[in-house]
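First, one chain by itself in structure tokens, the form predicted alone.
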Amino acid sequence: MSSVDPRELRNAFGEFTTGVTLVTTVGADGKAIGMTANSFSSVSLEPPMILWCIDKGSDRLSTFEESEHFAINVLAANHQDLSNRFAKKGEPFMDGVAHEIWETGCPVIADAVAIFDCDVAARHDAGDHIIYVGLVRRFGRSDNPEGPLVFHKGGYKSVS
């Protein structure tokens, strides 16, 4: 067993600022779902490919697991609300928030400042997460004057 403290290892991965991303995806029944989450990276320009990681205990697992496709939405300082929204258990569903549809169904924020569209590249182990590879189908990026959601030390920074 690791001597590591959780805690304190979890503030010290706090002092790195990251962005906030919605993550969606479509189930088997149809539904539309989204999650809060800062644990996105690009991995590559050819081909085009980033990750992202979900925690196994996440109540939105199941879904991502059966989906072969995902959307990540960089969402902007304006966005705080929705991101709150999407990281409690619960009712994930998009029901009531505004997005439109790309190539793979999955529902994408229009005004996102960065929206990347994806097929399910590779999905691995690591730990209590599972890292999902996707490879960028389609992706855009909006003028929304707001700027980023960061998030540094367990909350939401300005970067202005």
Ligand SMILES: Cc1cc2nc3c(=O)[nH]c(=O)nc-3n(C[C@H](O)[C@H](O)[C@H](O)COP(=O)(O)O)c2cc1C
Second form
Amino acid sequence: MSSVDPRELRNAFGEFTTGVTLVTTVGADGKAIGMTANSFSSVSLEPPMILWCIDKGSDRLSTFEESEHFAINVLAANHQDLSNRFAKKGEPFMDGVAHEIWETGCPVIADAVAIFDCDVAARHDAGDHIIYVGLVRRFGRSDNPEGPLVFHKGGYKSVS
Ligand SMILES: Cc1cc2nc3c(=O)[nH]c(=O)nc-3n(C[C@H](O)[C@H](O)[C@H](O)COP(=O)(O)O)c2cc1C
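Having looked at the form predicted alone, could you now put up the form predicted together with the ligand?
Then the entire complex follows, led off by the chain already shown.
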């Protein structure tokens, strides 16, 4: 048993300012889903690798487990509605969201500030989360003038 207080730990984690991503994939039924995540990190340049973490309690985990691909969309400041929508339980589907399809078949948001279209390179068990490591098949950046969506202490922040 850990003596760490989870609420205090969450608050301490929240001191680390992050961007916000929409992670997408396509289930075995062919339906695309999205999930808001700020656990994204760059990992390796050669080969090109990134990671993100998913809660084992997520209703969306089974869909990510079915797929060998995902796409990371680094959201812009004008994507707050998207972030909120895909952080809600029971609303995982990408219906009605304008998107493109790149190499892996996962939806990508054209005006995201950055996109990483990935094959699943590894899944690592890590406490109450699973670390997904992605091998980047294709990436891109947009010149969205809004700049990035920023998350700090449990809320959205502006960098401008
Ligand atoms: C800014 C933000 C960042 C989040 N980051 C993560 C994350 O990195 N990993 C994760 O599993 N859930 C994360 N969540 C929570 C999921 O978005 C949320 O649990 C999920 O989309 C809805 O629940 P479900 O997965 O059980 O359907 C985040 C939520 C917000 C608002």
